[in-house]
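First, one chain by itself in structure tokens, the form predicted alone.
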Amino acid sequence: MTYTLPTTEEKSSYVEEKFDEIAQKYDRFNDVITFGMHRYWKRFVVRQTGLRPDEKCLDLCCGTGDISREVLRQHPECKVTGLDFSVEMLKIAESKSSRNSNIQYLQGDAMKIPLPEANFDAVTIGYGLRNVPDINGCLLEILRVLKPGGVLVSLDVGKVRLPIIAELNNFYFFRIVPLIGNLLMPGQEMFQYLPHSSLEYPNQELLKRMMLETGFKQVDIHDFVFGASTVHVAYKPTNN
């Protein structure tokens, strides 16, 4: 059966609806398809924030709160806001956080972040930029809410450069990953969306260029698994 990606106009409502549907199995799915490595990558994301005591972090597209909780684990004196479209994902995130934790979860749109400008020292986003309808627009919103000198750390899929490895990665991502998803939730098309959405997502260098053109002053790239997974670390100028 051929899978067709949602249009730009449909994407926001599609992502919100489908992530609600898979919320209960999402963490298990990530553990299986990455062999648990996504947890290491998320720890790496948080280390790149360089947060100091009492600073504030926005975990955008926070899902079930893995990165939000990791920020607090590494930086227990920081204040964390987790924002996501999906109510069901947020319910799980809240259930995994202690009552007295410094994490506040909000439902909201990454394209229209319902928070003041220059409010955060760091913004993290794990597998979220790929799901917004307009990457440039989302980057501008992130710049708006970051304080001057603040940092964006984004974890997402990347493009493998070595041809043979790229073929193996594509076979795994487009054949095996949907199969695993179908075993967890039979008939759920979101597990087809996840690999297919990578086709339109920019490669590492193009995304870096987009970040610089949006207004970030410096962007560093960190590849994992030959580039199949990648982290971008981008800094807002101090004079913005």
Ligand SMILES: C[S@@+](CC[C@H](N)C(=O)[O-])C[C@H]1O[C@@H](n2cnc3c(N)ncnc32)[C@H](O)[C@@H]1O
Contents of the next structure:
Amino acid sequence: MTYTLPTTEEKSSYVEEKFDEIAQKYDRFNDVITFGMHRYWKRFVVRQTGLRPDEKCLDLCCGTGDISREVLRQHPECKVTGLDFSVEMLKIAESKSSRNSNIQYLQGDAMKIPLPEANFDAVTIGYGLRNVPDINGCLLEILRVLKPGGVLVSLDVGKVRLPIIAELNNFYFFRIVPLIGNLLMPGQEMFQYLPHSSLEYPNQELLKRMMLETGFKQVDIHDFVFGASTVHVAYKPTNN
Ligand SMILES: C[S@@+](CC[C@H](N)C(=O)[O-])C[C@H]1O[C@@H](n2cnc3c(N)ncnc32)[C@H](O)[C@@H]1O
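Having seen the form predicted alone, I'd like the form predicted in complex with the ligand now, please.
The complete assembly is shown below, putting the previous chain first.
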């Protein structure tokens, strides 16, 4: 099956529509394709935030709310805002949170975050930067809503550095992952989009450079599974 990625202009509406379509199957798909490892990586993401009691976290592109709930599990006294533009993903997130929890879900665009500046101690984003039409623009928005000294923790796919492992990873990601997706939702092209979107996504070092050029100071990279999965931890300067 040949697949063509949406253009930059089409990307936002395409991504929103497709995540609405796959929302019911998204969690199972993630569990299967990562052999459950995404849960460990998300716990790691939240540990990197270093949140303290009563601090505020924005979980951008929160989807079904895995990271939002994990923030609260590790930091029960923090306040979490989960933001996503897919209504169907948000419905699932809401159904998984108790009514009185410290999580508030909000529909909105990560390219134009509908929240005031210098508002959050931490921003988490799981598999979100790869889906926005302009990574630099999104990073600027994240910097805007972070308090001085705040931290951004981003989890996404990375590039495997060892050639033979990279071949295996590509085979898995481009051949097996769409097959698994097709079993869960026959004919759904989103499961082709997911691997193909990684082609245009910067490698770990380039993303780090983009973060530094946008205005973050100190960016640390943590690779998992030979770099197939990666976490960037970036700090907003205290004097920004
Ligand atoms: C791959 S899912 C990740 C969900 C969740 N963070 C996780 O780690 O499981 C990507 C999510 O980003 C959302 N998304 C993509 N682009 C967005 C944008 N510009 N604004 C808001 N949400 C966006 C999609 O609707 C989708 O729910």
